[in-house]
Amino acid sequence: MIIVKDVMGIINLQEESKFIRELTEGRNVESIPFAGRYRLIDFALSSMVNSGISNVGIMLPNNPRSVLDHLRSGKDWDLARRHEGLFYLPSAEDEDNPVKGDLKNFYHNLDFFEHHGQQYVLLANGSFIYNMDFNELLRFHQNTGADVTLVYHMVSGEQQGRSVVIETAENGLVEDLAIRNTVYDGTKVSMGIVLMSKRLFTEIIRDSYEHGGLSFELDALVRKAKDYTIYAYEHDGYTSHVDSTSSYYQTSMDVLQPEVWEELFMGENSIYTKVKDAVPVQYKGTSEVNNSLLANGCVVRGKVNNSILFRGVKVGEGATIKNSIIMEKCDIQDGALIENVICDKNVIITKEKWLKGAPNYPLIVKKNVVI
């Protein structure tokens, strides 16, 4: 019997950042600031945390930094441990083999696998917005004897980005897998969760590095899918794919509707973050604020409607803010319209100054700008 103790939890920070610049820029997309106060990487390691899995590596990006000022010591998610706890996977530096892909990151880091006593690995994409139990994921693997269980959930509507798309029998046994650019309704879409013995992940690591891979994903996986019996487990609550900007909107305004913001952070799990003590958010007498998330230390003169303001933003008397992301520290001074606009940090719209972006493409106000 598979128990949460003998599972080692990786989160792989390689995610391709080429659709979602704009908000990347010196960040990688795991610390994307999300929901007011998260980043996309809380989801994913509060999943583990709260399935008891307490020994999770992050495997870093090659620019680190964003993340490590956020996870720091592991302690907001009681991983500050003498033994186990929160490790920091180094990416790869080889000057021999330039060629990118995080199938090389794994290779030069197979020591810290084989050194721990774990025999499983629950390997998961950090910028997956979810809120998941892997328990029962641990029971499904051992149920089914599989060799692999992957999860996925099913898409809604018209998905665009890179995806692994699933093909099952009705038992869950994996017939097919393949690479889209865009997926429809109904298709069953790899979750970037992968559960395997931590023989066979090591395994397959080093196979397929020494022999030419670059992607775990699609040269460990895709490419060897008939050389294994693979599962596929479905998780069929909130689930959305931060990869573009298009995405990371869509999926901060389904924050705002009750079901959602309930499902994620009003079960029994909760998700944790870097905790920032601050005032609580000032409604001015002025203010008018509808369908709304407003973190703590904003100060809100304003109207805000169908928008989400992160910490100490303020919206100053007479401004108007709808559909729109704010992120931390922004100010939005007297008589400023913004509409269906994401703000980075630190950015001051001046007095009675006016932007507006299209509901499907937001326009994006970079850090530290003034308008």
The other form holds:
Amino acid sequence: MIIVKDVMGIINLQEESKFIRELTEGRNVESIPFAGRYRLIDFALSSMVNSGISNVGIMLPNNPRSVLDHLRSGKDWDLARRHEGLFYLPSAEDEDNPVKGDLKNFYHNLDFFEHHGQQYVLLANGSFIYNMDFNELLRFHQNTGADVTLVYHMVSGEQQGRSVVIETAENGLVEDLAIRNTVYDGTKVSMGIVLMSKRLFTEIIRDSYEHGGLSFELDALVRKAKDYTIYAYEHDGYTSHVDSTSSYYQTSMDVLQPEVWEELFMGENSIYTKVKDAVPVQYKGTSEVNNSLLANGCVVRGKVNNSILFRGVKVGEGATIKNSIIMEKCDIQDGALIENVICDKNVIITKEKWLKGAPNYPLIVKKNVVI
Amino acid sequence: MRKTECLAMILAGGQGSRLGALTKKIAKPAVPFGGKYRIIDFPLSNCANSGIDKVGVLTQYRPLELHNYLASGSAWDLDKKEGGVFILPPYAREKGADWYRGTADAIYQNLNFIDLADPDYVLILSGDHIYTMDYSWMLEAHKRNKADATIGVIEVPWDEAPRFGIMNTDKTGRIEEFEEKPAKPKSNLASMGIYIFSKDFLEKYLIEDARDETSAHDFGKNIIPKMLADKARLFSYAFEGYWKDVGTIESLWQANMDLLQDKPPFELDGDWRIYSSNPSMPPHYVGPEAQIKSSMISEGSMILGTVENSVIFPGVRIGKGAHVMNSVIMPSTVIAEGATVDYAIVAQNCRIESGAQVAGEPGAITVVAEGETVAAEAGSKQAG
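Could you give the coordinates for the form predicted together with its partner chain, as opposed to the form predicted on its own above?
Now the complete complex, all chains and molecules, led by this one.
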């Protein structure tokens, strides 16, 4: 019987940022603000904590400041513990071997994995949005007797972006893993969640890195799929992978559907994030707000439609915000009009300015810009 | 414990019987306020912001929810290695156990705790006022005046003065006379129930008072008059700003409504932030047909109907076509489709069924007690 206390969580923060550049200046993909008060990493991390995992290692990106500032001691996730809790695993700067890829980082942190007592490793990618209880996954892994279990979701519609596609037999036994850039309706796509014994995990890391491997996903998993018994487990709840500006925008708009909002946030298991003490939203006499999410600390005097307002956003009188994502502490002044726009933190749109993106191609205003 | 300059003691044991249905299950300081806070957040945040990091909270009436809320004190950044929040309910001694028989007795019974903290000054606060105040200035004044005791006072309208404890002072602020609810007040400086005492001085009076069997063991009624009779150095410290006693339904409702002004009379964030224990809830969702004006709405709520001039706490559901006006809706309450709530305070976990009406009126706010269901067929719940 695998018990959850016997599982070590590892969150990988190595998502490529080339398709989401505008939002990753000074931050890694997993630290991008999401849904009004969260960061992408909160979803994988909260799912682990809610499942009962009490030892979580964070594989840090090269510039870890934003993620360190967000997670700090882990207290807001209840991971500031006397024993175990949150651990930071630095990325490896190895001058003699300047290769890229996350395998090197895993390899240089092998002593951490070996030092801790847990028998299993649950690896998750920090750029997926879901709220999941991993206990059922543990039972599945136990019952199939698999070496490795992958979690997938079924794609609906056509999706762009690098995905690990999983082909399985009826009982879930994985027959093939492949990397594709476009996937179609009904395809089984990996959610970046991998469960295996720690012994196998360290063996795979050591072996693939020492044989010149660079990427965990490609060299340790996809290329080695035939060597192990791999099973795939389906998560049928809401899932989204944020790996590009358009998937970020689309996923954000998904949260405006009450069913998605309920499923992600209002079920038995909460999503935790860094706590800030903000006042409830203040709606003034001239406010008109529809189909939107507003985080505490906002002051609204204008119109907001189909949009997400992060903490501390000000909307002036006569201002209109439509189909937009406005991050923390932006100031949209009187009479300004914003449509299909993503404003990063601390943006000021001065009075009467108009800003419009295309419906499927939002305009992005970078941090601290004044327009 | 390390020596402390100023120890705060918050009197949080009162029942708050004038809040009626709202304090049936919880102590007054635990009553929700302002869309996410509880009343006790104000003195606690004031302490944290004033640099006072050792705070005793004296609890007695229905303390469980309050204890649970205070927890380690981390919400107010008061989980310190040396200091933090200390929860002080009555406890048993060799000769038996006593309830706290009054505000002075509550402090008296915790003299051991005060000795442990070893402060030069003791700041006594009550858990039923809404205000933001820097106690460090008051402490400075206390030291400058070489006072034995300093009492926080605020100017109240002359016609309201007979409802308060009134201080008559000389030009330097030294208190010459204290009158409890005078019919003909000589001044309009009301006591805010905030006291700073020099520790040894306080200890002496508390021990004397405990021996006096005729005493009601109350600061306002017994201790302060006794100190004045002894010609001790008692000074007033004038506070300017928003201060509201929320001990009654009307005043609690009014203080909530005060937050809804276009420019609220005091700030909850900014430099003097009010801290509170934050629930893990998402930004609130406003539906396609919702209409919201002049209101405060907190996280985790779902608003599909109309909300005007109201304060909505976390996790509240307001259904399609429901109307909520001039009201305070506390956490996790559901206002179902087409229900109407006007001039009311609806406590936590209530359910106002579809089509039901809860209608109070100005001056007669209706209260729905925690966990109640108001059904449509039962008719409407009227004022009173």
